[in-house]
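First, one chain by itself in C-alpha cells, the form predicted on its own.
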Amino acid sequence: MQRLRIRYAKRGRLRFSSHRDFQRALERALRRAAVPMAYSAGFSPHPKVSYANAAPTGTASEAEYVEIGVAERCDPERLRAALDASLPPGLDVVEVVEAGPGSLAERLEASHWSVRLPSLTLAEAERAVGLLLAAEAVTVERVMKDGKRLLDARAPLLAARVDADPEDGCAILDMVVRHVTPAVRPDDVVTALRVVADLVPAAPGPWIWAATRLAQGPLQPDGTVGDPLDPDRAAVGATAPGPV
C-alpha cells in the first residue's frame, strides 16, 4: 500500500463547509478520479483516509491535510490534478506527496492565522493585543456539544501582532497559536481581545471577523510554523514545489 499526503485549501464561500461536508466531497472526488483506494479489513471495510486537525467551520484555510492509502502506486502530481478537477472550486488540492516515515498528525504542532477585524479600529486592535499578550491567562466561554466550557485563550497564543490592510486599512491580527486540547480557535482569541480591552461594539449586531489559516505544522526555533510535508519530500528525494 502506498500512502499519500494531501494538502488542500478551503477558499471563498467554501470556508462555510463543515468537515463532514468536505469528507463527503472528497469521497465523491476519489470515486470520480478513479483513485485505487486501499480498504480496511473486517466485516465493514472502508477506504483508508485519515484527516488531521481540520479548521473550524466558517474559517478559510490554505493548509488542511489528509492522508490516503492506495492499493496501486500513483503519481502524486497526476493524482493531485485529478482530485482537484473532481472537487468543487474553493476546495482546492494544493499538493500531494508520498508519505515518508512518521506521523503527519504529530507534526501539526501550531497554526499561523490571519484574522480580519473590521469591527475594530487599528488603534483598538493594537491596544487589545497588547493587553492580551501582557495577561497571564484570559478565560473565555465556548458552547460545546456537552455544554458550556471555559478555556484559557492566552496560554496557547505564542505570538500576535496587528497590521493594517494596505487596501482598505482594516485591522488584521497575525498570530501563531499552539495546538492544545480542546483547541483554541480564532473566535476564542477574538473573544479574549474583547474581554481584556472591555470592547463594546460601535453598532448593534454581531462582531465581524474573518479568519484564514495560512499554515500549520511543526514549531520552528524562531517561533514560526514549518511545513509538515518537508520530511516526506526529503524521504522520497523530492524538491518542494513552487507557488500554487
Contents of the next structure:
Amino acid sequence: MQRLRIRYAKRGRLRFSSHRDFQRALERALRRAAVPMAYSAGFSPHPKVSYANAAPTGTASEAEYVEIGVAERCDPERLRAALDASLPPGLDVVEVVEAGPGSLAERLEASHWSVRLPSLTLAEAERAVGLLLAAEAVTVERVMKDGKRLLDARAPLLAARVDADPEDGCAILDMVVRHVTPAVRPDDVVTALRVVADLVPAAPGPWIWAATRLAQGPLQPDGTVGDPLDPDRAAVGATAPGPV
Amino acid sequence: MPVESVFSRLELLLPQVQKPIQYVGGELNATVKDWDSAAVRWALMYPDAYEVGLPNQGVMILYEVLNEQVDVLAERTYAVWPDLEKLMREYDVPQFTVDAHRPIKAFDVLGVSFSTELGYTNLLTALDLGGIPLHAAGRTDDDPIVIAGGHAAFNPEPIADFVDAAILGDGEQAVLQVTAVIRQWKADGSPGGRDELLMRLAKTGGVYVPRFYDVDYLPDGRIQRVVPNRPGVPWRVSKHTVMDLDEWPYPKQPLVPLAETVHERMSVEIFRGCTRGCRFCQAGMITRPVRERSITGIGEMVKAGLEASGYEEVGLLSLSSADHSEIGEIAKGLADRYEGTQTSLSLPSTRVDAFNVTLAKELSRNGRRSGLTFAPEGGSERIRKVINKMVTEDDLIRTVSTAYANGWRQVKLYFMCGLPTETDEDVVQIATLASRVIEAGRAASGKGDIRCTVSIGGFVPKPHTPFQWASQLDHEATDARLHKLKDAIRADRKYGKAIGLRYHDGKPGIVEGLLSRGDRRVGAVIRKVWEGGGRFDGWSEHFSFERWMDAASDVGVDVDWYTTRERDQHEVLPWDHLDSGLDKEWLWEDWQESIASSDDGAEVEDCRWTPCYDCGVCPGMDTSIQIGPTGRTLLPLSPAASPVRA
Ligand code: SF4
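Switching conditions: you have the form predicted on its own, so give me the form predicted together with its partner chain.
Below is the whole assembly, all chains and molecules, this chain first.
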C-alpha cells in the first residue's frame, strides 16, 4: 500500500463547511476521480483516509492535511489534479506527496493564523493585542456540545501582532498559536481580545471577524511555523512547489 | 440589469447559525448562469429545510430541465431555520437562492414544490423574507409569479390566496410550457402586466389561476359551485403527464451537497404511477397510468449518475419498485455490473411477497444489506379488503419467514390507524399478527433474537381518492386505539419483547387533514398560524397543535367540519374543478365498494395485468399504460483503468 499526503485549502464560502462535510466530499471525490483506494478489512470496509487537525467550521485555511492509502501506486501530481477537479471549487488540492517515514499528525505543532477584524479600528486592535500579550492568562468561555467550557486563550498564543491591510486599512491580527487540547481557536482569541480590552464593535451589527490558517506544522527555532511535508519531500527527493 | 448577490451581507450572519454550509450553495453539479443573458428566470423552492429539500427529486429534475434551456436560468431556495430567519430580519437580508444568492423577488417565477401540506407556513416565511406580498392580490409587476406544484397542488385551495397559480402533475414539460408563455409575453413587451400573463397561462388549460374562479357557498357552509369569473378561462384544469420516461432521464447530473442530507444516495426513478388501487393512496391515484423506464434506460442512468456524483449508493425509486415488469433482470443486471465495487443498490419496496426478499438479496450481493419493510397497511383481513390491499395473513407470514430464513434479523411492518369502518379490534389485531411474525421468524431462522418493528401512522383522507368523502378519525380516538395496541403488544409475554412499536399521536394528522381537504376559507388559518410563529410544521419540535386550533377558532373555521365530517355524493368538493383524470363517479363507486367490502365488495385488480376498469384517467388525459417487458438485458461494464495510476 502506498501512502500519500495531501495538502488542501478551504477557501471562500466553502469555509463554512464542517469537518464532517469535508470528509463526505473527499470520499465522494476519491470515487469520482477513480482513485484506487485501499480499504480496511472487516464487515463494512472503509477507505483508508486519516484526517489531521481540521480547521473549525467558518474559518478558511490554506494548510489542511489528510493522508490516504492506495492499493495501486499513483502518480502524486496526476492524483492532485484529478482530485482537485472532483472537489467543489473552494476545496482545492494544493499538493500531494508520497509519505516518508514518521507521523504527519505529530508534526502539526502550531498554526499561523491571519484574522481580519473589520469591527475594530487599527488603534483598538493594537491596544487589545497589547493587553492580551501582557496578561498572564485570559479565560474565555466556549459553548460546546456538552455544555460550556472555560479555556485559557493566552497560554498557547506564541506570537501576535496587528497589521493594516494594505488595500483597505482593515486591522489584521497575525498570530502563531500552539496546538493544545482542547484546541484554542481563532474565535477564542477574538473573544479574549474583547474581554481584555472591554471592546464593543465600532458599527452596529454582528461582530465580524474572518480567520484564515496560513500554515500549520512544526514549530521552528525562530518561532515560525514550518512545512510539515518537508521531511516527505526530502525522503523522495522532491522540491516544494512555488507559492500558490 | 444584473441583480446583486446578497452573499456579502449573508456571510456576516453565517458564523452565528447552525450548519451554515446549507446556505452557501456550491454543490457539485450546481449551475450558476449569467443573469442578463437569461430571458426567463425561475427560483425553485422546496419549502422545508435544505437537508430535506436538496435531495428532492422533483426540484432537482426541474432545475436541470430548465437550466438546459439556453435562455433560461433556474436557481434553488429552501426554508431557512428560525435562527437565520431572525438574523435576516434584524440585518435586512432577503430570502435568497443558494446558487447565486440572488433575492427571490428578482425572478420571473417562484415555483414551489409541495410534497406535503405541512410546508405551507414555510412558503409564507419565504415570501415575507423575500419582500413579496403574502397575498397574491397585493402583488405588482415587480413580484414573481408564485406557482405551486407537487402532490399537494392537487388541492391548492387552502393556499389559493397566497399563490398566483398551481400546476398539477408531472413538471418536466409543464415548466417548459410555462416558460414559453412567459418568454413570449416578455418579448411582446409584457403587455397588460401580470394580469395578462396569468390570463395567458390560464388559457393553456394546464395552469390553474385561483383568482379567475369564484367560489360560492351554500348557507350550511358547503360549496355551491366554483365558476370561472372571466371569459376564456377553462372550467376545469388538467394535470400534466409525461409519456416515455426514457426521453426524460433526469436528473442526469445529481446535485451532491457538502452538507449532510436525509438521503445520502442518488436515486433513479424506475417507473412513475401505480395502479394497484389502494384506496387511501393519493400518490397512486393522481399519478396514473403506470409508465416504466426501460431496463436499459435505467442502466444508463445509474452509470451516468454514479460517475457524475461519486455516490456510493443508488436507490431504485418508484411507488412500488418490485412491480417493474423487468425488475428481476434489472436487479440481477445491476448486481452483476457492480459486484466487487463499493457501490450498493437499494430498492425501497414494501410489497408483501417473497419475491421482494429475493430482490433485496440479489441487490445486497455486495455485502451491504438494507432493511426490509413490508406494508400490509391494515391489521385485519377485513380492513385490508376495505382499502383494497389484498394481502392475506398467510402471505405476510410466508414473506417474513423467507426474510428471516435468509438472514434478516429484523423486519419493519407498516400499518395505518383510522381507516374507514375501522374498529378497535382491527388495530388490536396487529398485535396478534406481529406475534405470529415473531413465532414464524424464530422457526424459520432458528434464532431467538429476531425482532420486528410495527410502525403505524394515522390515516388522513386525501383529495382525488375513493376516500375523499370519508370521515377522518379524531385524534383522541386515534390515540386511544394506538394505546390499546400498545397494551396488547405489552401483554404478550411470549413475543411482546421482540416487537417494537413506533407511532405518533393523532394531532398532526388532524392539521394535515384540515389542509388536505380544506377550501379557500382555510387560508386564513394558515396565515394566522404563521403570524403566531408557525414554522416547519412537519417537524415535531416546531409543530404546535394548539397554535393551529387557536388560529382556526380565531378566524371562525370549524376543524371538525373539515376533518371528521363524512361528505355525501353530491357535495361539491373544493378540488372538483381540478382534473386528475379520475372519473368522480368511478371514485364514488369504488368508495361504495369499499364500505361494502366487509361483506361482498369486489377486489379492484391492477390494470397492468387485467383489463382496464375505466377509472377515467387514460382516455381523459390521452395517456396509456407503458410497461415492458422489453426483453433487453444489461451488458457488463468494461472496467476503466484508473487515470491516476502511476
Ligand atoms: S383508464 Fe383504465 S388502464 Fe388507464 S389507469 Fe384507469 S383503469 Fe388503468
